[in-house]
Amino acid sequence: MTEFLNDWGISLMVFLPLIGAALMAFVPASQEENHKTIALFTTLATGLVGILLIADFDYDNSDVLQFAVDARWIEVINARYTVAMDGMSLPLIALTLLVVPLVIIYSWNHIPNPGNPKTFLMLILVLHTGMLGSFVAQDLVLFFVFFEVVLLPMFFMIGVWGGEDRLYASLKFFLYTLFGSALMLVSFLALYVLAGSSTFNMVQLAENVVTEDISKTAQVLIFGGMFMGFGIKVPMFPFHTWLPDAHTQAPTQGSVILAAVLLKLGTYGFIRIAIPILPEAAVEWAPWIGLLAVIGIIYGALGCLAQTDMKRLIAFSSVAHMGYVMLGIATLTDFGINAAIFGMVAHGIITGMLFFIAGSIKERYHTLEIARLGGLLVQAPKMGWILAITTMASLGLPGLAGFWGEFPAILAAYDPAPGLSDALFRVYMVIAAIGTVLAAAYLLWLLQRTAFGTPSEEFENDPHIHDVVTEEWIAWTPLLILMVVLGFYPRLIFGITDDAVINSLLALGG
């Protein structure tokens, strides 16, 4: 077994889905129970492999790159299918194999209007291979295939079966990551010509940008190529304007695979490659970065505040958790991209939730405007102490996993790498804990307006009003028990990632 992982298992996981998505090809589109099998088997016999990659997995040695294949490619200009995972990887592979599968499940009685199964459900497995990709890839141009890859499904998600401006929203979408991918292209292009054009390889890369003696002015302009690219993804201050448009416009389960894994794309690509690769130029954007992460938080908190739909709220509480996330990056400590990591992972999992929750309330209220909302508590009881808990653990409530995405990412600016000023930091770290303030103010002000009180005249008697169903508890129940795993034992995934993260900062003399 461990041979054949080795030689297959990471390639298997990749491609299943695509496979998958194949053979729904040649199903018709009015065989709708077929396809839904098709594809939630799919997705559990990617987990599958996944679970025995994962089981398999020597966390002794999290910072070595596990499973590898390196096969030929492109030749002509040195391109290999190089694959790998080792401990930063790992929780976000994990988290990917897990929500996919359960937007399948919530998917089964809530496939958006016009109802088409087959494109809809095959456009979810496409996504899934590029995601995946994207978090085993070791070559430059291989992880550039699967960071586009995820475009196009995503962009015809919105556009097809979003809300009224989905057109609006799914063009903007397309255009913001299409812009940032062409300077991340560039950059890793100039990359590859200056390094002595010999590999993509990222590894390698990373020892050839040393021996090659490259500028410390074009490593600068190069990281900020990749800097647009990844910070749009992310999405980052001033880039974060396509983000509320598409979720608010998107359908339910669009939202909550761009929440829980699409827009850790972008800080993965921080991680992996334009921090180890150009550790001169990550300590020189460092600083703007962090400035960026804090304005970020505060602008995501105050815009939270100024919301009337509750999808758009959520969307601008993404803006600001992953500010978070960005500010743990820019200290460039193993500390900070320690809870950087966990803080992807746990806001993939609260915000996925959030946006699961806001699509089944919008298919029983048929609105997400806040102000028409209310009594959720007493019409639903069940999805109020839900959606309570899941605000709670996005306020980053101690003992649920939001708290350990905020924490120690604040406390980890109160001392940056080395050539980094404390004092400068040191303001960030405050700026950051108003932050949470105004965290617990905007997600306790949507809990107060949509969960308590007496429902609205409007929904008193409305018969469509009713509790969680079966499929709904199916998919949310792991994400419950994760919030409360991961905040009363952080050590799940700090303990797999620290190895790898010390390692892929050794060249910054961390």
Contents of the next structure:
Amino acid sequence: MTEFLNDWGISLMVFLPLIGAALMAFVPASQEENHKTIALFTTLATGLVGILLIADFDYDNSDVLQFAVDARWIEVINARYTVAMDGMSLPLIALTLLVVPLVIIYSWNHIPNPGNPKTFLMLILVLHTGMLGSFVAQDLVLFFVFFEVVLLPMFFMIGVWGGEDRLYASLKFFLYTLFGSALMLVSFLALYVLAGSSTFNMVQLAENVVTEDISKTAQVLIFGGMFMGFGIKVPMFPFHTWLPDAHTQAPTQGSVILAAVLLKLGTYGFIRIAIPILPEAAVEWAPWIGLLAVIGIIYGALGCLAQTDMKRLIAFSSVAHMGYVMLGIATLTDFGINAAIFGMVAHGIITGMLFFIAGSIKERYHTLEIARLGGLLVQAPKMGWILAITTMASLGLPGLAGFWGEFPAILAAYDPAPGLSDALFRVYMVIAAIGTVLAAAYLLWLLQRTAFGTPSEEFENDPHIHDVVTEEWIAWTPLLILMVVLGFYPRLIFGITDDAVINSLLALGG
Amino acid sequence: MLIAQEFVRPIIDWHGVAPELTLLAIGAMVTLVDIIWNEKAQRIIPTLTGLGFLAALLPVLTLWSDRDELPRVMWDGAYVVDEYSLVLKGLFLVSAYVVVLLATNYMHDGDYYEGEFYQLVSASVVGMLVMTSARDLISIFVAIELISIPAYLMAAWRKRDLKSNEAGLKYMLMGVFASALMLYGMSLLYGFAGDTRLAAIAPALRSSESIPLITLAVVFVVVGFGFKVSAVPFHTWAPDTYEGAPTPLTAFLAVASKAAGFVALMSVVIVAFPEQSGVAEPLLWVLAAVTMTVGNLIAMRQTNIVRMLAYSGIAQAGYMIAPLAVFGDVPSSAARAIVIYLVIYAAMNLGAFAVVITAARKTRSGEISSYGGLFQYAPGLAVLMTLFLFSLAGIPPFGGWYAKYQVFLVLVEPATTAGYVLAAIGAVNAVLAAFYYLSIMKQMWFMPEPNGDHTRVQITPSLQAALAITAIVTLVTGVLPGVIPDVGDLVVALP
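Please show me the structure of the same protein in the form predicted together with its partner chain, now that we have looked at it in the form predicted alone.
All chains and molecules follow, beginning with the one already shown.
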């Protein structure tokens, strides 16, 4: 078993969804139930392989790349099919494996207009492969391919199944991300050539950068190209403007996947590729990244306060939350990056959950305009309480998952890596702390306006408004449980990531 | 004194020229069949021509399998069969086969002259095969004319349509003008070198002192080819010609004919001007940057899909010129990148044209808005078009990404500022291009059919074959780019 997992485990996990999608292509579109079943079983099977891998993972050596496979791919350019996982990618892989089946369960009776579950679910499966692939790829070209593969299904999900402004939103999403990744590709290639044109392997590149003695200017420029690619995906201020549109217009399932996993591809890129390979340039860039991160925190929070649409508000809160993650990364300390990884997972669970709730509210009320909502606790008390718990988690209440993403990131800014200005980062720390107050303000205000009070006249006697239904319970329970468990026992993630993070920062000398 | 010399019959490597000869024989046979059986033979002529292209592929394969014998150098280095030329010969033959598949129903249903069309296509392809091996100014010129003159005729094939007449006339006038420019540049080169062989020109230019005149010659030759590959600002003929010409011929011009222009440009620049990179590189740098940017910007404003593909093809040509902007440092990589780009570009662009021709069988329109609702009534066609367009936009895992990747790689390889800047311009252009490819996607997937007409599109067997071939190549080159044969180094030395 172990041998099989070592050789085939990761590849099987990554490509199973694609096989499922191929299978669905041969089933006529009219057999909707079959499609849902195939999609669910595929993601469950993928999850099972993932669980086996996670169970077999050697946690004592979580800084070592495990289950590594290194096979020939494009020999002409020395690009290889190299996949592996370590403590840094494991939590994100687990998050992906969890969220996608939940989304499919949620889809059971919630296929958005204009229907066609076959194509919709096939796109989710393709997305699944792309996301998992990005997290396991250890070769820059392979990473690039998976990173881009994610674009296509998301574009169609927003464009076909989205809201009124879907065309604009899907185009904006696609073009922004493409712009970043085109520059990212150029910088990957520049790195490859300057590092001796011998390999795209991330680990070896990090070594080659030292031995080939690449000039600092070149490193800083290459980091800049990567910054565009990853920063747009995160998204960092000022490249965030695609996010509110994409989130607001995307169908619930799309929003959940986008928030839970897709945004993490950007932050993951920073900690997996940009910083370990180009540590010197990272030190140069870190103050700027930190600056943009805290601007994002405040800007996102202020944006939230101004929103009248619930989904758009949650989208802006993502900008703020990803700001904390980026602040953690910008400190370049193991403490900060551990917090960032925790923040990624926590944000994935919490914001994913918020989007689920928003989708369900939209389905019942046919609107997400905050002014027209109210009294959710009266009309659908269970859902109201779920919303309450999730917003509490989102604003960083201790004891729930959100706290361990935000608080350590802020704390890490007190003492950034050597070479970074303590004073500057302490200013960032203060600003970020103010951001948490604002976060409490907009989230509690949201809760107050939607859940408290009495239902508006418009919806008072609306028979469509009912409480949480079975498939919602199935889809939501795991997320709620995780929110609490991670809140009480953060070591579940910190314990896995710590060694790997320390290892990735070795080149920084810290 | 020359006349007094006894004529020595050059040794001909019959195996080396077998592809050209086979195709010549097939072309002659098609002509004979057409003359003898006339109307009765109309149905089999396309099949016969298509099989002819595949038959000519056989000697290419045998030559490839006999690679130890390469390079086969003939006529004192004027004609070379090497890996580079074999890969390109294969590309031209397969592209021409796909074009025949595209034309089969189009020509028949449109009630155009059929036999003559295929004869002219064959003649043009013979020119392309010659071009891949030509390493001599005269044979390059003859090959270019052999490719172009049949194409002038075919562009005006829909003779009852004014636009087609305009297409043919414009194409011919511009083509002849370009040939004249090129010929002038070539005559200057011959004046310096006293030799027409590219490999002999290079050392002659090196030792020459007349820098201004050499510069003039290089500029004229490059500009002449610029017309052929529709580089901005010499592109103005392309959109009108593409729109007016019969669509299968447009596909032929946009893919095969353009590729032939690139082959000529590549051979001349890399083999004859290695020492003149100081002149040629800045010129080509500007051409590449302007071509991709202007092509993309104008493509955004198009409402007709063929015109849009024409401008997108211009932008793609910009990417193909880009490696030549740094060729002096990395000649082999530049040639390899361009050949890979040509192979992938041929597959994805022919595929896009195949969808356009297929969809036009129902919509009878070339407007982008007529693609509304394609996903509703022809999901397969919409998915294929999506594949080709994403590939053209350079999104993995479809072939186009690898083509762009190779170009970027060559640009950053010499580690010069010029290369980095051009790579960055290329990256920005990838976004511009995605914008208009997505606008078609938007019509196909997100918009309703404009007339509410949801009758299915009838895809004829030949179009099915064309779609299948192009889709498979586009996908395979994207996932396993290693399958594209390596072209090795261009043979630059004299025998």
